[in-house]
Amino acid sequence: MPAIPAADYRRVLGQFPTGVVVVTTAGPSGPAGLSVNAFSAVSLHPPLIGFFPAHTSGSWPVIRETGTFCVNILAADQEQLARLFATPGADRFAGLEYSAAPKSGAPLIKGVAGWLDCRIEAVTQAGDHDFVLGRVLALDTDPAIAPLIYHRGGYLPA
């Protein structure tokens, strides 16, 4: 089978818009937290989640080590954030307003358009991500609030 260059690859995925989450966690040293664009509802009965974080991340393995984990649904006006979240090496929760998500202790950034409190229940890995099932044990939600939206390699004005 020919192999499929990964720029057409992400051309041609690209245009499917997708939104965008921090997922976080409180880690042993302190919160941790990345930004996602690969997420998706997975099921209502149970309620659970899926993300894909890549295997290269600093805070993944932080993320499963804790097993709980909260997802940021990100704001259109916080695309500072997604890209503090998507940096290596950067000092992401410096001077950042967040409480504690209910059932997780996991950071749940202000002003987000919504919220899902949530545990592992599942990894596999799936080529250089893993796929992270979580359940959610806890959701909100502010629809006055426009959620960011990623597409074709950049973020839609609010």
Ligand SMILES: Cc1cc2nc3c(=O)[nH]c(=O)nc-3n(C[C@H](O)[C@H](O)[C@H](O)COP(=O)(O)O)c2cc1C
Contents of the next structure:
Amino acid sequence: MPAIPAADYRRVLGQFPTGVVVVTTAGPSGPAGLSVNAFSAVSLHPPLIGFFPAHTSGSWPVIRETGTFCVNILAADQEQLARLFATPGADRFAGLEYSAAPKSGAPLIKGVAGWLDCRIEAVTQAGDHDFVLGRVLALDTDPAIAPLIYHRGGYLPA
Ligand SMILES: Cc1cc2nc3c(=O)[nH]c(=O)nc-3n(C[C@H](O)[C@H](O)[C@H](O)COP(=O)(O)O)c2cc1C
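Please could you give me the other form, the form predicted together with the ligand, since above is the form predicted on its own?
After this comes the whole thing, all chains and molecules, with the earlier chain placed first.
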């Protein structure tokens, strides 16, 4: 198989726009969470979603240990949260307005475009990431709130 340069991989995948979600959990030592754009709907019956945390993620082991998580779909005006939840060492929950998601108790961030409260159904290794399959336990959206869009390494609207 020919080697695929990382820069080519990023440039081509950057042509595929995504939303940005913050996956949170109510960990034993407090809340944890990270920004993720490798997120997808998977199945309607039963309701399943998936996301792909890197093996280097510090929050993923906490989510895995807790077994439940909330997917927060960021709103168009929440670009700063996408950046905050991707910043190593930042105190990501200080000053953040959130409530407890109904099933998991995971942080449900105020003002998001939508959210899905989930439990882990299965975990599969996928290269340098894991594939996390989640069962949706509860969800809601505010259709009046537009989502944040990520592509070509940047955010829309700019
Ligand atoms: C827009 C955006 C999308 C991201 N998508 C992912 C992703 O799908 N999976 C992942 O593991 N990290 C992703 N990251 C990087 C993590 O958010 C970042 O490495 C973070 O610091 C990880 O935090 P943690 O070590 O607390 O888990 C993304 C970052 C940004 C800004």
